[in-house]
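Read the single chain below, which is given as C-alpha cells and is the form predicted alone.
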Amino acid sequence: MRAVGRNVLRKDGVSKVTGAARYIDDLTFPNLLYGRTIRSTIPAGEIAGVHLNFDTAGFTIVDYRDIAGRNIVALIEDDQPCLAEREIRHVAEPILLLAHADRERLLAADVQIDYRASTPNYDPAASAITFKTITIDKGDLDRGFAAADRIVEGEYRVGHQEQLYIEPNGVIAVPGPDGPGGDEGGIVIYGSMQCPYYVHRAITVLLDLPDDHVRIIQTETGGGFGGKEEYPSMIAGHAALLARKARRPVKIIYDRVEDMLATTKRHPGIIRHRTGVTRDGRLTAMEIDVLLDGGAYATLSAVVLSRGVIHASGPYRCDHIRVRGRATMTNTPPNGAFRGFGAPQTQFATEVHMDRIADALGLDPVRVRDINALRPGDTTATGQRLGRDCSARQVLREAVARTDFTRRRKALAGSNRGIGLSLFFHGSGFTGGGEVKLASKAALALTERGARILVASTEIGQGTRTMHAQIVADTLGVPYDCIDVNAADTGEVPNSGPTVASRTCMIVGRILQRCAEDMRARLGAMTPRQYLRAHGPLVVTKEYEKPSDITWDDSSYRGDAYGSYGWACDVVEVEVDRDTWQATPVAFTTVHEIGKAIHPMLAKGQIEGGSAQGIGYALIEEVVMRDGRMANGQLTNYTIPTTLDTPAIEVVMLENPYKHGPFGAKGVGEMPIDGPAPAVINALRHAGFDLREIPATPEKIMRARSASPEQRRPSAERESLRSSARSGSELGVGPQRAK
C-alpha cells in the first residue's frame, strides 16, 4: 500500500505520546555543570567594569578573553560578538559566563557590571546603520502612474512577534576525545535546534577547531518556528566555552523569561504603498517601500528582507512595479527568523491596501483581486514567468464560494461583525540562488528491511521524519514501516541544509527521492537483504540539482525567485464587543494549494497551526518594548491564542503539482501565517474600524471606530455595487477586463 497521500503513523508519535522521547533537559552526563549567562541591563553604551561579588571557588568563569577563535556568532555578517568586549548594543547582550555544579549557587552568584551609557536609538527610520538594501524594478513606474485613473496611498505597521515554542532554548556541551587520533580537542553539542550545521560552523569559528573536531546532535525539539534557526549558535557557543575551560560537560537551559528577553523575534516593519489603478480596479503601478527593524545585529535580516520584498507586491499582475527595501539597526535585541520570514509583514500591507483600493473605487474586494490575480504565464515583480502550478484565482474562488462571501458581506453590513479575506502566496525553498549556494546533500543507506534516511533536516514537530519516510518508501517500493530515519547528527549525516523556508519537503524530499530512485535501480530484482549479502553496504548520496528552467541574478534581483509558489486565500468573520472593543474571530476558512499533500493530516495541522499564529499576530500578541527591553517577557502578559481565542478552522487543500517537487509537492509550513492578519484587519474594516497596524488590540480598535466602508458610500453607489454583484458570476465576481 502506498504511503504518499495517506495519514500514516508518525515516526516519532509513539515515543512522544508515551513520554519516552528525551528532550535536552532530560539528558545528563557525569560531572555535569550548569551554565548561566550574565547580560547587559542597558541598551547602549560601554562596559566600564565587572565585579564578582561572590565566592568564586568551584565556579568556571568565562569572558571574551577565553575565546580561542574569533569572537563572533558566524552566520551572514560577522558583526555580532558571542560575548561583548566593550560595546553594548542592546539589553540582554551576553557579557560573562558562569558554571557551577550547584544550580542554586550558580543562580545566587552576584555580578555587577559598570557602564558608560550612551543614547540609544529605537527608530529604524532614524538609524545610521543599514544592514541590507534591496531594490526590485519592473517596467516603467512613471508610465504606470500616468495610465492610472486614481492613486491610492497608505502606510502600514507591524510589530514584533515572539515565536513562543513550547520548549525554551537549551544545549549541553561535552568536551572530549572527538578529534583525529582520539585527542582531547573535540567537543560535542547536544541541543534543541533547527539547523545543526549552522551551529557546527559557528562552533568551529568560535573555538578555532577543525570541522572533524566538532559534532552537533539535535535532541528532540519542542518547536522552533524559526526561533531556533540561528539563536542556538549563540547558546551553544556559550556552553562550549564553559565546557572547554572547565573540561566538564555544561548544560544551559533558559527559563521562559530569559528566552523571551534575549532571543530573536519577528522583525517589526513600516510598509508604504502608492498604487495606480483604473476605474475598473486594474493595477497600473505599484510603488512600495519596506523598512524592517533589524535590532542590534544583522543576524538573518538580509534574507528576511529579501523574502519580504519579493512578496511585497502580493499575488498580483502589474506591469510597472518598484519595491525598495531596507533593514536597519536599532538598540533592541536582534530580530531574526520567524515563520513566514518577512512575507507576513509585507503581504499584510498589500492585502489591507487592496481592500482600501476597492473601497476607494466603490468596488467589491473580491472583484478587484480576481481582476488582478496572477495567472499561468504572467510575470511576478522579479520577472519570473509562472507555470501551470499558479493557482491564485483557484484558491480565491474556492474560498469565496465556500463562505458565500459576497452574500455574507452584505448581510453583516452595519452589524458588530465584519467579514474579510486575504489572497496570498509563498515561495518554496531558498530565495533565488540560495539553493545552489547551499548545495544540499542527502543520503540513503540500505538496510536489511529497507533503508535509513540520512539528512540534517530536523524534526521540530512538523512531521519531517514521517514525510521523508513516505517519499522514500513509495519511491523505493517498500512498506513505510521499513524506512528508518537517522538522528540529525553532523557526525553521521550530510549537510542537507537548514530546516527553514518551506524547503524540507520540496527540496530535501526531492533529493531523497532521487536517492531512492538510484537505489531501486541498483537493487533490480533483489530484496535489500539479498543485495547486502551479495554486494555489501550501499549508501547513495545525492546533491541538489537546480532545474534547468530556473535562472536568477542576485545583483539585479531579476529572474526566478523560487522554484515554485504555494497559493492561499483566507476568509474570516470577526465580532467586536462594543463595550470592551475586543475583536473575536468567529469563523475562519482557509484554502491552500500546496502541490501535493504528502501526509494530509500533518499538512492540515501545519495550516491550522500557522493560521492560529496569524490570528495571534493580528489581534493579541503585542511585544511591549520599554527602554529597549521587552517589558512583558512572561506568559502572564504576553498572550498567544488558545482554543478560546480561535474559531473552528476549516481547511481546504487543493493540489496543483509542481513538476520538480517530490510527487508534485511544494512547501506548506511557512505560508499559513501570511494571510490571517490582513483578513482579520479587513474584516474589522468591514465592521467599521479602519486599522492599518497590528496587533489590533482593543485600545487600537476603540480609536479606529468609524462608519464601515459600506455605510460610508452614498446610497446610489451602494445600489450600483449590489447590481454589479448580481450581474457577476455565481462567486460574486464581476466581468473581467483583459490586461
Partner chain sequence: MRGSISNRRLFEPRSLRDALRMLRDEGPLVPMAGCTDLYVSLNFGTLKDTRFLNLWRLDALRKIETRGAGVSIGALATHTNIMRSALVGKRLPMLAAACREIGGVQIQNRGTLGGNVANASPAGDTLPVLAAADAVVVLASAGGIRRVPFTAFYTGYRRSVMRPDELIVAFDIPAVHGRQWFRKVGTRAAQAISKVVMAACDDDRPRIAVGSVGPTVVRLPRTEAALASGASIADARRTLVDEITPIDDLRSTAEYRRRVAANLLARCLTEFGMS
Contents of the next structure:
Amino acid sequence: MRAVGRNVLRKDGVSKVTGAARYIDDLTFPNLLYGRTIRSTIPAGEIAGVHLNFDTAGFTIVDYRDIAGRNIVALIEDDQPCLAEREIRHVAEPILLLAHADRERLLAADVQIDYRASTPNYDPAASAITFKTITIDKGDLDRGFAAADRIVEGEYRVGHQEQLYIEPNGVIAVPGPDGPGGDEGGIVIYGSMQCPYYVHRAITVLLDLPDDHVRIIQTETGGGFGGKEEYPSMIAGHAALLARKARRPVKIIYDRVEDMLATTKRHPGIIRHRTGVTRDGRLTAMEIDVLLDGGAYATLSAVVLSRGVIHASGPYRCDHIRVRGRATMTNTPPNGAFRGFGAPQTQFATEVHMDRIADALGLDPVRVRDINALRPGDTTATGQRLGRDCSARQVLREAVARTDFTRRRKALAGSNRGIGLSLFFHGSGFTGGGEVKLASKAALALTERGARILVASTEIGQGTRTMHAQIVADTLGVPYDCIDVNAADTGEVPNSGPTVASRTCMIVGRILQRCAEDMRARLGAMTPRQYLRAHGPLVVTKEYEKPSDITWDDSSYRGDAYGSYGWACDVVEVEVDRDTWQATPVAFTTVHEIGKAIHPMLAKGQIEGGSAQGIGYALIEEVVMRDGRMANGQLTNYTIPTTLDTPAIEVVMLENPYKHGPFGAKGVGEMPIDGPAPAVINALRHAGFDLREIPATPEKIMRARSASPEQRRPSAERESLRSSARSGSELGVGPQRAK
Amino acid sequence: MRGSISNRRLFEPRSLRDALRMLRDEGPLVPMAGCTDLYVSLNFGTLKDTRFLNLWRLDALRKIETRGAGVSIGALATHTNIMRSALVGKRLPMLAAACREIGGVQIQNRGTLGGNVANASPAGDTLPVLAAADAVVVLASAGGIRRVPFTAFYTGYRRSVMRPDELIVAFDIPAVHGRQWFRKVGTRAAQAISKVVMAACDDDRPRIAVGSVGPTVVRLPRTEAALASGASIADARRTLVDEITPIDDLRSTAEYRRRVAANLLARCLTEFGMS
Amino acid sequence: MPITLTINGTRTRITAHPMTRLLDVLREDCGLTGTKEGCGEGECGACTVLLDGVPVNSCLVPLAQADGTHVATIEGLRGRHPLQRAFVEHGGAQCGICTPGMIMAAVALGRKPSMDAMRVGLAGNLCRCTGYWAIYRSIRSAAGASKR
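Please give the other form, namely the form predicted in complex with the partner chain, since only the form predicted alone has been shown so far.
Shown next: the complete complex, the earlier chain at its head.
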C-alpha cells in the first residue's frame, strides 16, 4: 500500500508515548561535569574585572583566553563572541564558564563582574548600527501613486515572541580520546538542536579543529520553532570549551529562566504602509518600510529581514512596489529565528492594513482581497512570475464560503463579537539563491529489507522521519515499515542543510526522492537483499539541483525568491468581554494550500499548532523588556495558550501540486503562524476596537476603544486614520519601550 | 534547579502538638504544606530559609466541617478538597469558584487554603472570598489558640499578624445568607495570576473584597457603606476607584485594574439586582 | 533516613534528602527519565505523575511528602495503556516532551471524559506543538477503544 497521503504511524511515536525517547537531559556519561554560564548583568559597557569569590578547587573555569580558534559563533556575520572579552552589548551575554561535578557547589560559586557601563540604546529606529538593509523595487512608485484615487497610510507594531519549546536548550560535550603525540583529539557533542551542521561549523571554527575531529549528534528534541536553529551553536561551544579544558564530558542544561533571558526571540518590528488604491479597490502602489530590532548581534537578522521584506506586500498583485527593510542593533539579547522568520511580522502589517484600505473605500474586506489576490501568471514584488500552483483566491474563497463570512460579519455588527480574516502566503525553502549556496545533500543506504535514510534534517516534532520515510518508501516501491531513518549525526549523515525555512519536505524530501529513484533504477528487478548479495553495499547520495526555471539575482533582489509558495486564509471570530476587555477567540477556521499533504495528520498538526502559536502571538504573549532584560522570563509571567485559551481550529487543506516538490509537496511548517494575528486584530476592529499592534492585551484593547462601528464610516476614515496614527504613537507601547 | 537542598533541614512533626512544640523550641521554621509556592522559590534559587516544618501529614488539619450555620475549613484542605466539598458547594460556593480558578489540577491537588493565605500574595485567589465572608483565621501556638478576623490578618505587603511560633490551623467562616459572587481576571484563561480578583456577598448589606489592587487584599468599607445607604451603582464605582491603590507591574497597569475593578463591581451589583 | 514509596507498583526505598524533589528522585535515583522537567515552577506540567492516583507536578513535591505513597509514571503504563496507542495514532505527540506528563494527566481524567473535562483537566499541561486538539482527539479515541 502506498504511504504518501496516508496517516502512517510516526516513526518516533512509540518511544515518545512510553517515555523511552531520550532527550538531552535524560543522558549521562561517566565522570560527567555540569556546566554553568556566568552572564553579564548590564546591557552595555565593558568588563572591568572578574573576581572568583569561591574556592576554585575541583572547578574547571573557562574564559575567552581558552579559545583555541576564533572567538565567534560562526554563522553569517562574525560579530558575536562565544565569550565576551571586553565589550558587553546585552544583558545575559556569556562571559565566563564554570564546570563542577557537584551541581550544588557549581550553583553556589560566586563570581563578581565589575563593569564600566555605557549608555544602552533600546530604540531600533535610533540605532547607530545597521545589520542589513534591503530594497525591493518593482515598477515606478510615482506612477502608481499618480494612478491612485486614495492613499491609505498606517504604522503597525509587533512585539518579541519567545519560541517556548517545552524542552529548554541543552547539550553534552564529550572529549574524544587524546590522539597520538599528545594532541587533544576530537570532540562529540550531543544536544537538542535543529541544525547539526551549523553546530559542526561553529565548533570547528571555535576550537580550530578539522572537520573530522568534530561530531555533532542530535538527541530527541523537545520542540524548536526556530529557537534551536542558531542558539545551540553557542551553548555547544560553551560545553566544548569546558569539556576540552577538563578533559571530561560536560553537560549544560538551561533552566527555563536562563533559556528565556539569554536565548533568541522573534524580532520586534515597526512596519509602515503607504498604499495607493483606486476607488474600486485596486492596489496601484505599495510603499512599505520595515524596521526590525535585531538585538545586540547580527545572528540571522539579515535573512529574517530578507524573508520579511519579500513577504511584506502580501499575496497581492500590484505593479508598483517599493519595500525598504532595515534590521538594526539594540542593546537587548539577539533576536533570531522563530517559525515564520520575518513573514509573520510583515504580513501582520499588510493584512491589518488591507482591512483599513477596505474601510477607507467603503468596500468589503473580502472583495478588496479578491480583486488584488495574486493569480497564476502574475508577478510578485521581486518579479517572480507565479505558476499554476498559485492558490490565493482559492483559499480566500474557500475560507469565506466555509465560514459564511459576509453574512456572519453583518450578523455580528454592534455586538461584542467581531469576525476578521487574513490572506497570506509563505515561500518554501531558503530565500533567493540560498538553496544553491547550501547545496544540500541527502543519501539513501540500501538495507536488507529496504533502505536507510541519511539526512541531517532533524525530527523536532514536526514529523521529519515519518514524512521522509513515506516519500522514500513510495518512490522505492517498498512498504513504509521497511524504511529506517538514521540519527542526525554528522559522523554518519551528509549535510542536508538546516531544518528550517519550511524546506525539509519540499527541498530535502525532493533530494531524497531522487536518491530513491536512482536506487530503484539500480535495483531493477532485484530485491534489496538480492542486490546486496550480488553487488555489496549501496549508498546513493544526491545534491540539491536547482530547477532550471528558477532564477534569482541577489544584487537587484529580482527573480524567483522561492521555488514555490503555500497559500492560506484564516477566519477568526473574537468575543470581547465588556467588563474586562479580554478577547477570546471563539471560532477559528484556516484554509491551507500546501501542494500535497504527504501525511495529512502531521500536516494538520503543523497547521493547528502553528495557528495556536499565532493566537498566542496575537493576544497574550508579551515579552516585557526592562532595562534591556526580559522582566517576565518565567512561565508564570510569559503566558502561552493553555487548553482553555485555544479555540477549536477547523483546518481545511487544499492541494495544488508544485511540480518540483516530492509528490507535489510544498512547505507547511511556518505558514500557519503568519495569519492568526492579523485575523484577530481585524476581528477586534470589527468589534469596535482599533488596534495596530500585537499582542492585543486587554490593557491595550481597553485604551484602543476609539473605532466604534459608527466612526468607521468611509467618509470619516481618512481623518480617523490620522488621529489614530497619532494616538498610536502616543501610546508608544512598542515592546522595546514598554515599562 | 537553582536552589540547594543539602544545607536545609526538615522537621517532621507527627501531630499538631508536635509541630507547635518544634516551632517553639526549634524556630524559626518555615511551614511547608502543598509546596506549590515554596518549591517555586526553591527552584528559582530565591528561597533563603534553611529550616522547614513539614505539615503535610497532619491530616487533622484537612477537615472541612460545619460550624454552626457556617463552615470550618482546615488549613491543609487542598483546593481540590474544597472544590469537591458538598458543604462548601452549598454554603460557600464563591470559595469553590475561587479554588477552581487556581493553577491547573496539579496545583489544585497540592495547594492548600492555609498556604494560599500564608503566602500572603495580594493576588491570592481565595483571599477576597475569605475577606468578603468575614472569615476568622484560627492561629495555634504551643501557648494556645487565637482567633484573628481575616480582615485584620494582613498588615502590609506580604506581612501579617502571625507570629513565628504560630501556625494557621483553620478558617472559621460564618454563614453567608445572601447571594455570593466571585470573578477572577487573569493573564490568560487558565493557570493565571490575577490582575484583578473580586468576591462579594450581599448578606444584610453588601460585603466586597478585591485582590491585586493594593499591597494586600482589601475590603471596601467606604463602597460598602455607600451601598448600604442606597448609593447607585455609578456612585459605588466612583467610591471603589478612590478606595483601591493598584499599581503598574509586569502583568497589568493601574489604570486597567482600576477600570476593571469598577466594572466588576457594577456587574456584581447588577447580578445582585441593584441598580 | 530512607523513605519508602511504591513506584509503578514496586516498593522502593530511597536514601536521599527529604526535601529532594520527587522529580529528581524519579529521574536520577530511579532512572525513570520519562518524566520531564520543563519549567521547575509548576506551570508546564511536563513533570506530571500520579501520586496516590491524582496528578501532581513532581517538581513541586518534596520526597518527604511522597513517603508511603503510590507514584505512577509514564513507564508504569508499560506501553499498554490505550491512551499511549491513541496518542501515536491521532497525532497527540509531536516533539514528545510534554507527552508523558500529558498522558498521565489524561489517565487521571478517567474512562470517557467530556470535552469540558479534558480542557479543564489538561489546563495545567502546556503543549507548544499541537494546539491541543489532536490531544483531545487522541483521548476521545482511546475512550472509544477502551469501551470495546
